[in-house]
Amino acid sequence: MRLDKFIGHTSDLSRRDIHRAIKRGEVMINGAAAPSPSLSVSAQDQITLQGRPLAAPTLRYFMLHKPAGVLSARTDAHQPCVLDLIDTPRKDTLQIVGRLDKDTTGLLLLTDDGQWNHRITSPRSACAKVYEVATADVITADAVERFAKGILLKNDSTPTRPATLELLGERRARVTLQEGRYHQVKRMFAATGNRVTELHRTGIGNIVLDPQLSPGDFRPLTAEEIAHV
């Protein structure tokens, strides 16, 4: 890897600032001043920036309790985005693993591991997503049956995969999906003549939203959570 890319992955310096630091002799490789930003380096090299050791970047995995009113996007000129809530170096390299609508709350995963992201979001993985739902009208037994059979949604060419609709009250339910179509939960309820008023994601695969996380808070995933999605 080029030296300037290595420093970019292990610090918050811009490319211009990295080149300036190297020119000023602030970057050392194995005890000697780095001669060029294009120099090839490896994980075995001892690299320091202004006397601070730079470790080879590792893959990162986070869960965020997404609050309402925040976009599942990296940046937006007019509205707050989930990355605005993440306080960690190199947050601009994080990928959002399965998005939530602006008004939907709950579990959101972020990582810079593209393969892990794909394993969760690929339709072939059938990774379960669990939501708690509140509706405008009473949820009928017919809706439970229709969810279980799969519903052909408007503008879709194939029905949804069978989904579990567990009643928690007259207007509250837990929904488990094996896919992630656009606005799927809301559209499925709309197809039954009902309307979702609140939507909160509590789980993705074996990862469950940490009850200790308040809306807007985040934490790294544990090794067990990462391995058992």
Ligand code: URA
The other form holds:
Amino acid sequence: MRLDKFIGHTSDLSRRDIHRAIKRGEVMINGAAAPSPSLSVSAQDQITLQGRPLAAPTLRYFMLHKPAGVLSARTDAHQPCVLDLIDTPRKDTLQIVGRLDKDTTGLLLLTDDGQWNHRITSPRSACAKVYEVATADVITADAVERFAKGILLKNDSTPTRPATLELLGERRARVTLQEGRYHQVKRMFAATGNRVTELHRTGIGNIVLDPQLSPGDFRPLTAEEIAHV
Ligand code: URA
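Pass me the form predicted in complex with the ligand as well; I've looked at the form predicted alone already.
Below, the chain from earlier opens the complete complex, with every other chain and molecule after it.
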């Protein structure tokens, strides 16, 4: 892990203050002044900040029940953001794992483990994302087939990967995607001549939105959830 990230995970200093401390020679690694914020360090290194030893960082993993009307962003000058809902220290090191539209509700993951985030969001890993959808018009059998075959969406160069569309009612369905393109569910329904009126994510890999969480609530993931995405 980079030295500046290591310090960010283990102290309340901002990125700017960390860089300043390194420049001033206030950060020591194994007894020598740290030369650069980008230096790669590990849990075995003895790192001190202004003479105080820093413990190796523990990585954090949360699930949030995202309410409608909140941006999947860190901060915004005018609108509420998901990080405003997470009451925990060192929020600035948390990454949002795959964004949801402002009006989409449901399961959103946050972590400061960049590799875990990458495993979930990388197109190569084809991690399943499950959504419940309500639509303006009746969902046709043709739509089920088109989702299964893959749809070439406007402005995309390749068709979507095969997706599962299970009917739960005339205008309700469960959609399982193996990828996460921009506005993907809405664009896929639009391509079939329909319109999404409600969109709610219930699962990512083996992690299911905890029914005990009300919109706006969050909790840490269990060790099992972290291991089995
Ligand atoms: N697909 C969408 O269209 N919107 C989301 O928020 C997530 C998936």
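If you superpose the two forms and keep the largest set of C-alpha atoms that fall within 1.5 Å, you have the rigid core. Residues that one form lacks are left out of the comparison. Residue numbers count along the first chain shown, from 1. The structure presented is a predicted model; accordingly, all values stated were derived computationally and were not measured.
Item checked: Rigid-part rotation between these two forms - which of Thr176, Pro57, Thr202, Glu26 lies at its hinge -> That would be Pro57, the one at the hinge.
Note to self: Quick check on the domain motion between these two forms: what's the rotation angle of the smaller rigid part, to the nearest degree?
What the structure shows: Value: 48 degrees, smaller part relative to larger.
Notebook entry, point to check: To one decimal place, what C-alpha displacement in Å is found for His19 between these two forms with the rigid core superposed?
Noted result: Rounded to one decimal, the shift is 12.5 Å.
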